[in-house]
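Read the single chain below, which is given as structure tokens and is the form predicted alone.
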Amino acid sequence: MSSESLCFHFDVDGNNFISAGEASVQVKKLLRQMGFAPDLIRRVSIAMYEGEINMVIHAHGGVADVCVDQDVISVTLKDEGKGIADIELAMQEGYSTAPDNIRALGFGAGMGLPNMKRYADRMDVESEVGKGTKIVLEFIVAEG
């Protein structure tokens, strides 16, 4: 692969739960085709699944950006949801604001940031409470 970056976009629909993980699935594809190893590829697929479904239960939508070098993987997320009003809570594993009809689902379990962060190498998180959250995932490939 050469220097340059390769980036994506995506957007979230934010009024389904249907197609909620359809980046992370193109993206699991084009890391494949780009001869990524297995394990990189399940890191990033996960983490940017687990950041579709919170922007689609907490923001109504968003944004994915994801650029591919030869050295690192980034993956950008952005909403205007209601933001995060105590990121340290929130990224304890089993804290959720959900409500009771999304846990319905199957969703909401307080598991998305525990997630993220546990299979990126490096993770950031900005949110202002009433305009929304911007997440940034790394992940560093391997050589060889």
Second form
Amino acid sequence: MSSESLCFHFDVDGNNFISAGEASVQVKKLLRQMGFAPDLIRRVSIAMYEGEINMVIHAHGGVADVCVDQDVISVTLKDEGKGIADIELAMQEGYSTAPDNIRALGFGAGMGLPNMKRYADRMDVESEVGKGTKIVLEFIVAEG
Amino acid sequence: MTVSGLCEMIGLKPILLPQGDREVTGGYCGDLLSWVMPRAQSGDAWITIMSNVNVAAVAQLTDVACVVFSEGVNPDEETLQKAKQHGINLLNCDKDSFTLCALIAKAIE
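Could you switch over to the form predicted in complex with its partner chain, since the one displayed so far is the form predicted alone?
Everything in the complex follows now, all chains and molecules, and the chain you saw is the first one.
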């Protein structure tokens, strides 16, 4: 049984580290208003934040679409950046191609994609070098 | 122990204290934001030397009770503005992170 889903669209500004996180924080607030469990909200918003940061660092921004259904929340992150050459390698903790100025900000520890995987119940990564990356994260809404 | 109480007890300087009555229930220390994010818990005092604007986003997402800048670090203007906008408690202290952790751990025992 599926009821209609609620969808939200966000543009992630690629030139602006200040606004990185705006979308995740907004999603956190929306989910809280909808009455989801704190643990689920935390997982969704943190995974999404990692995605936002990745798009700012590597892809000059992108778009994020969040759809909330009764039993699943999905977050789709799409960019037209340089793409990921070796997804398996990129999924390893500690592997990072972030430049030094990004590391100085406390990112680039090679935890972004692993954190997304850790927090999402399902994760799908499609990427083409030179074309961009699409990541779909799904979070199962537990009953009760 | 509230954030205000913690400030008084161990001499932390409040930079922004919009929610002084929030309860501090634990602590986490770290500067790598992606490392901190899955680990810092709601109600923690987060001790860090990282002071750029992304700290404000991480503080919000993890729902820590306060951010404590150690080693006399001050937040930059953007961080301050964002923290103000979202009601995040920011404190600082001249002590190093290790000493600060020990003091906070003892205070909230």
